[in-house]
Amino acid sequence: MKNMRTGVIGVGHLGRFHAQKYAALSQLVGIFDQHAERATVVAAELGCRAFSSVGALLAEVDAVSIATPTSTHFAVAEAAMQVGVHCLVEKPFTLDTEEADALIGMAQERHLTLAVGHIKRVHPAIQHLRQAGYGAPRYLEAERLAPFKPRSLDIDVIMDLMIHDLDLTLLLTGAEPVDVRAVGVAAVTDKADMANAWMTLNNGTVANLAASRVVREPARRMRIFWQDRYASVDFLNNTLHIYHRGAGAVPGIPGVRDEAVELPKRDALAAEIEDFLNAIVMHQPVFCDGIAGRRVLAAALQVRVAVEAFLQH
C-alpha cells in the first residue's frame, strides 16, 4: 500500500487524523482544505503538499478520504469518482438517500471502491460479537453521550452521534426498521442536541437508542440481549462482558456466568483506512460500503422525521 497515492479533502479535527494515518500507511501526496492556513499547517506537519483546489489534488491521487461538511460530501465524491479516484466518505454518508444512490451507482459503473466511515464497525467488541455466532439479538439499548463541542454543528445529534449506534444495530441484526418513534430537544443549537429513539425492526428486534451532545460526562455504552445471554460493551473503556444464563453465579444473580472478554487495543481509524486501502488493492469488499452507508442514513432520517415532529408540538 506504500505505492498507493492518497489524499485527504478536509483536514479539520477528524480529517487531520485521516491524513496522519495515510502518511503512515501509504504515499500521502497531499491535502486540501477550504481554510488555506489550516492546510498549510497540516501539510508541513506531514511532509506533503497543500493543494489549492480539490481538482488539482484529485488529478494526483488514487484514493481520498472526504472529511468535509456533510452538505459537500456528494459534490466532492462525485468529482473524485468522475476522474477514477476511490473514496472513503466520512459519516453521515450524504444529505439524503438520493445523493447516496447516485454515488453508489457511480462507484458500481466505474468499478471504484466506495467506503463510508462508520468506524465503530471495527471496534474489537463488535467484531467479537459478530464472530460469536449468537444470531440476531432480541433487544438492544445504547447511550452515546458527549460534552458540547463547537464542531459538527451543521448536523443534529442524530447524524453526529446516534448514527453510530444505528449502524451497529442494523449490522448486528441484519434487519431494517419498520416502526420508529423518537423524541428530541434542541437544547443549545437550533437542531436536536439530544434524542431518544425506540424502533422495531422487521425481524422483531427492538432497539432503544439515546444520544446527547450536551452532557458533562461522556458515555458510550451498548447492551445487547439474546434469549440466553446479554453483552455489555463500554466503548470508552474498551471492555466487553458477556453474561451467560445457566452456569456460574454473578453476585446477586444466581445461574449467570460473567465472561470478561479481553479485547486488544486497536487504532480504529488506522484499521478503517487500512481496510479501505486493502479493499482497493485486493478488489475485496470494504468494511462499510455505500449500500450499508445508505441503509443507516435512511434509518437516521426516519429518526430525524420523528424528532422533528416531536419538536413541532
Second form
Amino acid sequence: MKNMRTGVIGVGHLGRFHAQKYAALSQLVGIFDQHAERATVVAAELGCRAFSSVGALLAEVDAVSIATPTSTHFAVAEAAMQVGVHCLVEKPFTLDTEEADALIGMAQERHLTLAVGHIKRVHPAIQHLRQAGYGAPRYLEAERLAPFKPRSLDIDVIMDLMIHDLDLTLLLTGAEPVDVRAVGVAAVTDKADMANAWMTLNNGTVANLAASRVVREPARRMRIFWQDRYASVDFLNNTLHIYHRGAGAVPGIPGVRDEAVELPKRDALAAEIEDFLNAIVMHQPVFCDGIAGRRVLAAALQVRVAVEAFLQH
Ligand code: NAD
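Any chance you could show the form predicted in complex with nicotinamide-adenine-dinucleotide (NAD) after that form predicted alone?
Now the full complex is given, and it begins with the chain already shown.
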C-alpha cells in the first residue's frame, strides 16, 4: 500500500484528516481544494503538493478521497472514475439515487473500487455485535445529537447525522424499510435540523431514530434489542454493554447479566482508509461499497419524504 499514489479532493474539516491518514498509509501525492489558501496550508502541513485543478491531481494518482460538500460528490467522483481513479466518497454518497446508480455503473464497467465513507461500520462495538451472530434485532433505537456547526448545510440532518444510524440499522438487520414515519423541523437552517423517524423493516424489525444538529449536549447512543438480550452502545464514550437474560443480576434487575465488552481504541478513519486501499490492492470487497451507500441513501430519502409529508399537514 505504501507505493499507492493517493490524493484528497476537498480538504476542509474532514478532508484534512483524510489527507493525514493517506500520508501515513500511502504515498500522498497531493490535494485539491477550490479554496486555494486552504489547500496551500494543508499541503504545507503534510509535505505534499497543492494542485491547481482537480484534473491535474487526478492525472497523478491511483486513488482519491472525495471530501467536498455532498452536492459536488457526483461530479467529482465521475471525473475521477473517467480517468481510472479509485474513489472513497464521503457520506452521504450523492444527492439522489440516480447519481448513485450512475457512479455504481461506472465503477463496475471500469473495475474500480468505489467506497462510501460510512465510518460507523468500522466501529469496534458494531464489529463486535456483527461477529457475535445474534441475528437481526427486533427493535433498535438511536439518538445522534450534535451542537450546531456551520458545515454540511447543503444537506439536512437526515443526510448529515441520521444516515449513520440508518446505515447501521440496515447493516445489522440486512433488511429494508417498508413503513417509514417521521417528523422534523428546521430550527437554524432552512432544512430539517432535528428529526425523528419510526420505521418497520421488511423482516419485522422496528427502528426509532432521533437526530439533531442543534443541541447543547452531544450524544451518540444506540440500543439494540433481541429476544434474549439487549446491547447499549455509547459511540461518544466508546462503551458497549450487552445485557443477557439468564443467570446473573444487574443491581435492581434479577436474572440479567451485564457483559461490559472491552473495546479496542481504534482510529476509525485510518481503519476505513486502510480498508479502502487494501480492497484496491487485493481486489476484495470494501467496508461499504457503492451499492451499500446507495441503499442507505434511498432509506434516508424515504425519511425525508415522510418529514416533508408531516410538514405539509
Ligand atoms: P467542509 O466545508 O469543512 O469542507 C469541504 C471542503 O471542500 C472545503 O474546503 C471547500 O473549499 C471544498 N470544496 C467545495 N467544493 C469543492 C469542489 N468542487 N472541489 C474541490 N473542493 C471543494 O466540510 P466537511 O465537514 O469536511 O464535510 C465534507 C464531506 O464529508 C461532506 O460530504 C460531509 O457530509 C462529509 N462528512 C462526513 C462525516 C463522517 O462521519 N463520515 C463527518 C463530517 C462530514
